[in-house]
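In structure tokens, one chain follows: the form predicted alone.
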Amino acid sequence: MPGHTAWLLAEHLSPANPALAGARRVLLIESATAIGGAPHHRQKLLMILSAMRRTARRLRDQGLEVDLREAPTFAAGVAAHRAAHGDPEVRLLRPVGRRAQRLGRLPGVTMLDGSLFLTPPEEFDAWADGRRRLVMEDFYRRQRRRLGVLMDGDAPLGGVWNLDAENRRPPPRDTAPPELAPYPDDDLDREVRRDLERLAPDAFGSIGPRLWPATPQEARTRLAGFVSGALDAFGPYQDAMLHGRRLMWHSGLAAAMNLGLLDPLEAVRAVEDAHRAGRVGLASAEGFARQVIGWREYVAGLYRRWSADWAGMNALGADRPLPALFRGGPTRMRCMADAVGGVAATGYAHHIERLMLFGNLMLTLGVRPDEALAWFTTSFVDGHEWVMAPNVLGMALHADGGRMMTKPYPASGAYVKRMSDHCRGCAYDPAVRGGPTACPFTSLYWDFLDRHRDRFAANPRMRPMLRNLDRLPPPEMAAARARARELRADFTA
């Protein structure tokens, strides 16, 4: 018998990998469909390419044969390994969602049932089978009983389950954020940016030196720096922006722990110690395990058991393009243009740049869902589909009509006010409801809530957002309507 084949997808290079106990050698597949089939940005492509060839780099140096291959699709090149090694079995851990079914049919092909989520499905199932409504919460504590994250024996460390209420100051004006640094360039960088050139023509953004890790010692580096560097104002301020920095006090890690360079465990471990050693504040060490044990194995888990409902969803009628401003055209929104701006040169924006500029600003000018998605997913360096569907459709938009969260997040101009220093000299101002100077944000915001008013009148997260819209004076409201109207028909703003 030839002995079976560990067959590694970009998101399953851990060393942690099932597939690799007792394969006689390796696969890894350049699939010219996935790279160059969908316009994707180029640091996200350089970092997964990156990543492949240094796994394949360390395989070899540990006695595995390997064989990376380009191909033109999946099937195509494990049907070419096939052949060149004696038809050997191919064992594959499910990847998440959709892809497991097409793949898992492909001949010779084992799928090995596993995770290197920190939730297999069964687990999620669990606790999800019955609900009448899934709320990550409730999730969330169940993780920290199951995991033993920042607990004193039963009871949550301090008392207190979520801190969240602690983590939305806007930005200080004394203290500066890391700068995002981009890795020394070397012979395997340079060979992948030349390749991308052949491979993926139409991709987008920056090609300059590689921002995101490809290595398990390179994630382990920046997680240790993040730590020690950005950790402690990391919870307080994880909502807020400032124009021109990038990475903020945010990690930037869930790249690497999507494509399996990093265990997440092992991030949050390092964290709690932090804390309990006294140099992070818990709200910073809770935030940051909300997000990791919490919201990223929620969503993952949400995805897989929904996943055959994600396309098509479109609950508000969505029904305008995506605004050429998301692919480098101009506008006066100064917000906007730095944010955006920041995705083209690096991959990345953090959460409340997703969910409250980009993502608020699709939502009130009703952008249709299929089109934003496939913006979130192709833009971002940690842009899979499970993280994208779920972020996208169900929270940003409302697309799966409030199955996922009870509301939408439509915010006006004065919430990016708040929360950065974005408005200071921009061209909109965010307390004008109408006319040209009106800030977008706010124009569009009254006029999501009086066109949608019907729809969310009995959600009672949302009736304060209602009685503030039937206090405003008729002539605002209607200045607001005028102004909207004009943005939804042509944003050019």
Ligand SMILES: Cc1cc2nc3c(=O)[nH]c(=O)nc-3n(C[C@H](O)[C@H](O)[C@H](O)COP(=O)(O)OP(=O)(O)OC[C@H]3O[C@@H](n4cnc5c(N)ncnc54)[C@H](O)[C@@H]3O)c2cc1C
Contents of the next structure:
Amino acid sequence: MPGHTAWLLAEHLSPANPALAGARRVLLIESATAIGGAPHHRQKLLMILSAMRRTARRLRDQGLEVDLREAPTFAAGVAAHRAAHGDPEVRLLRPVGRRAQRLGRLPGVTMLDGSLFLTPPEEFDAWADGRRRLVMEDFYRRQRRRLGVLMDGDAPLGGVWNLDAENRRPPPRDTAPPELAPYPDDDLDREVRRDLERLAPDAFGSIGPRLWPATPQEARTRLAGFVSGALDAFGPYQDAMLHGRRLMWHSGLAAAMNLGLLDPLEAVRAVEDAHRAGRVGLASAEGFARQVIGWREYVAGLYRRWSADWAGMNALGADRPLPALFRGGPTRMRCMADAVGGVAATGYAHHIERLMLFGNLMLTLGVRPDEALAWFTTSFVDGHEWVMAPNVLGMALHADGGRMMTKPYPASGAYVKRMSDHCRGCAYDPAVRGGPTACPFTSLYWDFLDRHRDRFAANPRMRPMLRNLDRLPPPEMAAARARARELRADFTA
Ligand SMILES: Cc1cc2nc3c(=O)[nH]c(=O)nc-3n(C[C@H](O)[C@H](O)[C@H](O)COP(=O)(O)OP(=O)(O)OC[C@H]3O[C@@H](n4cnc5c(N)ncnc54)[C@H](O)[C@@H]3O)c2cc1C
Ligand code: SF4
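Form predicted alone done; form predicted together with the ligand now:
Next comes the full complex, and the chain you just saw is listed first.
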């Protein structure tokens, strides 16, 4: 029988997937092991299965033969498909994750080179090869030029490449941020919910209404809503947190991009157009472009080059277990209770909650990188191996010893106080370093610097923090150390 089968993984739902070119039929496998093998967030599973089944429906409507099948494993699914269809060649676009790449070795499967990212591997390598350090800012400027984003000839629009300094404001007092708008259930969502009870009884988090786009159309509508309703404030307030608020002025589009439902360049062009039409400021447009053509492509490129080295890295010798509060255990830390509760409810937290609350607590406490990675990977709707490994191991935990980021990001309660309204009404005091009322972030921050002083002494970016450490009166340091020792022995706070 002529023609091949295009096998679409959940991360490959883009209409531009090259495996679809000339395909006679399409295979989508709902693997019971992939769905129920780890306690993934229910919102993530609902979004993924809903997106896969809607993709199947769209492709059928386009006249393709579609085999959407449930199977115990991917291997079993491919074998059953081939047996039922006369042993066709099954073409799979090379997945990004290292483990998923093993699928290319299954009988009858041909792996296609190519990717749904904006940066072909050879382009990333052309930039990276021979450089002593792979600095994101250098890569991002090259991306701006190469993709022609926010450029004025060969110069950056507005004359500067980086507007980060304008984008670090604390939350405004008088403006409420937009919230996630749920999608009303249709028959397909209801069917997925029923199947999930059977396929993933031990999944994590709340199932609630579906909160995340499951079709290209839903993703485009969310993009349009972000551009018209949130983008102008995205830049200035991208580091801000407000109690009870999840999305703030962020886009909530990572999950859709990671499944291939939204072309990242389409999102960036929409943002650039809004700026050129005078509807949003340059700091916001530049901030968003930096995240998407910069950070997103940069971490994917680093993952491809370094993923083999990342496994098992633990440069800071972190050996503490993940505190129970990350799985809903009780805590009096007002910021953590709010952000972890938000993850359980939605499968989402924005970048600063991920880095400066979750990552910061794990870093300064010394949580084992494998446990941290497992929590991040299962808890977020946009979690995929390629994006988690660099962000968690490289950026948040410094487990790679600084290969990716020049410095770690420890912060005391003072940072959270400045960038949020969480500390008002908390049982702890961000300014207190020792004793029962000390903010755990504050005690752990000083203790972290103290424990790793020698390692960071020669790092110019850590010097201001270490100078402040040296200025601490000895009794203050002793009190912080004592409280941190208690927290590290048995984290209850
Ligand atoms: C510890 C940690 C874990 C993370 N885990 C994930 C993850 O599992 N999946 C994921 O997609 N992102 C992850 N990120 C990156 C970033 O935090 C999320 O992409 C972002 O918060 C998603 O929300 P948003 O779509 O509202 O993003 P916005 O704030 O609206 O940003 C726009 C887009 O930029 C991209 N982006 C921004 N920063 C990054 C980055 N560091 N890496 C990759 N893409 C980026 C995303 O596609 C995002 O949608 C993680 C960051 C940290 C520090
Ligand atoms: S005092 Fe500390 S624990 Fe409490 S909300 Fe502020 S930063 Fe969080």
